[in-house]
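A lone chain, given as structure tokens: the form predicted together with heme C (HEC).
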Amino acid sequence: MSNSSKRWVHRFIWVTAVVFVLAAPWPGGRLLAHAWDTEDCQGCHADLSILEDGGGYLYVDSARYERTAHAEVGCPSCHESVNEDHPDDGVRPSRAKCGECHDEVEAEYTESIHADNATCTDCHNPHEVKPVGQVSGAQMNRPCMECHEEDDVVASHEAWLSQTTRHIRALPCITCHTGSKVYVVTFYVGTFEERAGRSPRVALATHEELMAKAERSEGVTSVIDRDADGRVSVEELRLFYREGRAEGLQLWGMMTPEVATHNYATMDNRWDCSFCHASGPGVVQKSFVALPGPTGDYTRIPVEPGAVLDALYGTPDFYMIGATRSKTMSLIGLLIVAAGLMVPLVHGTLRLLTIRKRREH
């Protein structure tokens, strides 16, 4: 054998050995035999035919999944144990624990009063996660409502919270039940329909409904951000209100946390109406308009600071009583209350002082 053909035989033996090691059927030895990637998985799990025969729970909506931060992670990272013979091997693939990557959230949640009541996946579908800014307040409440009936919540909160339905509509549950630090006001576009003799029917406007009114080429944000400068001025809000009314559109304000926390509790200071209805808290200075995209997630556009306080012109449908309170007005209010109290006080004192005189008569 020549030197060069010897070298080829050597190479052949090496390559065969490496292939054998990589492809052998022992753990970790499946690299060449089969490397699953997300596309393989989606071939079956994102195909509508998997819905047949009660396979609804097997379906992963790929359009939604691709837009999540979890798409970067990829299916096989969270379902490591999927075998070459899947799904015929009868082995149920492993499912990653959320805490492997979200240890801080897990630690915070485990300590909360709610930890025994629901797990991460009761509130989150791992294939459709979104950051808090892309979720509407109503969407935030959806998991809560799976276990807490709205009627029950209204009934139990009515005992101390006036305008209960209005509050529950304007505040996601987590605004009062977690200790998030910063709150913002987020406006959603709603549609309303006048009904004779009844209150108007209101719903969140869909992407399609808004696109019908938007400049198609400019996208959905042009319904309100007319000059496309990436922010909404008080003037643009005012225009939206004026023209929107006629077209059956309205802005719904919600006070939402800027960053979601998971330290579930019943926050003591939420009994205190002034936590929200106080003069000029930072919370209502910062606001956004959130517009729905084609797959149901929201894009937020910042609103000119302080616009929410301009209730008269900027946001006539959203009025945080107390938020516009001025020191002078409070003082005048206090004087009126004090004067009101003075009447019975002075009257009572006079009666007491004159009691002997009156008895004598």
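Given the form predicted together with heme C (HEC) above, produce the structure of the same protein in the form predicted alone.
Here we give the lone chain, stripped of any partners or molecules.
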């Protein structure tokens, strides 16, 4: 065979090999030449027309999905079996198991009392899941309320928990029913409806409601972060309290875990009111104001360390034993107690000193 013929044979073998590699099936059934990416998937699944065709379970809100950690790995990472014929091939795409990435969480959850009753996706929509800091207390409780009716929860707690309904509506369930190590105070802007003889009804303000009161150019954060420095100071808290009340707005504070663990249980130390109401001084040094975004998630603005205590002394909307204590009021209280003790002491002393004279009379 001539050298020229050998070169053509080598070229043919090389081209054939390249074509084979490009056309060969890769893991999950995809072809390298027809690999899907997240943008391809969103082209159909983020289209609102999919809702009109009765495919609500197939719809993915792209704006909310982009705010999740899953957006970083992309759709094909969890749905590997999608090939170039999708969706005409009639094959339902594979779905990754949560434990493939979240093995520690899965191990922890498997040991909990919930493991036999709910799967990960019963509580978490993988296309919208967010960390604790990006959701409100009401959103944290929403999955719980799918199984635990509020009336039943109130009934099971009111035997020992005072102001039960107020606590249930104000606190995330995971504050008391997970073993998180770090807690902070998170404030949400709420609209308050006064009711005669009853506690005010609270509803978290929406993004649209706050934007109506904010500087449009600065965004919703300007409602409370007036100088736009990315931090809420003592003066800004006080200013919001003064002006916000006139507009029907107040801050609704609650203790929230920084990291949500999955060892759902009844924690023994939560039976003691002091877990929230006396452990406050260390906790409230770190706090945030959480403001709603247009897609329903929340952005937290850090509050100046110690500002909560300085701004809320004497404010009835925020009460934490040991945290909202005023040194001046404590001193006045001690003086009142001391004066009360002095009355019988002085009276008894005078009677002892005058006992001889009184006997003569």
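Since the model is a prediction, treat every value here as computed from it, not as a measurement. Only the largest set of C-alpha atoms that superpose within 1.5 Å between the two forms is called the rigid core. Numbering follows the first chain given and starts at 1.
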- line: Shift in angstrom of the E52 C-alpha between these two forms, rigid core held fixed, comes out at 3.3
